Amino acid sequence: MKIVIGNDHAAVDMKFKIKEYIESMGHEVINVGTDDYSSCDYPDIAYAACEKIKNKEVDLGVLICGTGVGMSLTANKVKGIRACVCSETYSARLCREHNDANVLCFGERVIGIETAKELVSAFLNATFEGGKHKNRVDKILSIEEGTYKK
């Protein structure tokens, strides 16, 4: 798989470690994040990553900031993106299996590197189950399109 990774200045160290970890799993990684500690705006990076997903240049994304919240808020504004902030593996797995999430977000200031690796592994190794979950994801998509009907 091709994975886009993005980060702001609060997550440079973790980004490099997670990029290396994803590559060790056999995936290609496209880095759209910052490589230095100068202050930058996470919306710019989240948007760049999500555009790659939306345009089918990559399969999934991993976004890291201080908490993961800013990245997820921005990512979820991009049509077709379903981003989840996770700090434990159960949610990281289920957001793919049940919600067909295509972006995993977490925070370097919230979790350690080993937990981050576990989240990435759970997220990347999970697949969407479809079935009753497809109907629910379709409803999410209809809200995004402005065509939602209960």
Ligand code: RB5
Contents of the next structure:
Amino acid sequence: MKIVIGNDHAAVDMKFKIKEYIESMGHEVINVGTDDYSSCDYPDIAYAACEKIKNKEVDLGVLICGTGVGMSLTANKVKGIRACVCSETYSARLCREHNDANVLCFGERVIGIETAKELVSAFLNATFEGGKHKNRVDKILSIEEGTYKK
Ligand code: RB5
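The form predicted in complex with D-ribose is what I want next, because the block you gave corresponds to the form predicted on its own; please supply it.
Time for the whole complex; same chain goes first.
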């Protein structure tokens, strides 16, 4: 798969390690994050990454900031993006299987690198189950489109 990775100044070290880890899994990684520690704005990075997903240039995204929260808040404003902040593997797997999440977010200030690798592995190796879960994801999309009906 093609994976876009993005990070702000709070997650430079973790970004490099996770990029290498995803590549070691055989995926191609496109880095839209910052490579240095000067302060920058996470919405710029999250938006750049989500545009690539929206335009189908990549399959999935991984966004890392201090907490993962700013990245996820921004990503979820982009149409078609379902971003989840995770700090344990059950949610990282289920957000793909049940919610068809296309962006995984986490925080370098919150979790360690080994947990981060496990999250990424759970997320990238899981597949959307469809069926009743598709109906629910379709409802999320309809809210986005303004066509929601219970
Ligand atoms: C940067 O200091 C920090 O606010 C950012 O990385 C992130 O945690 C925001 O959600």
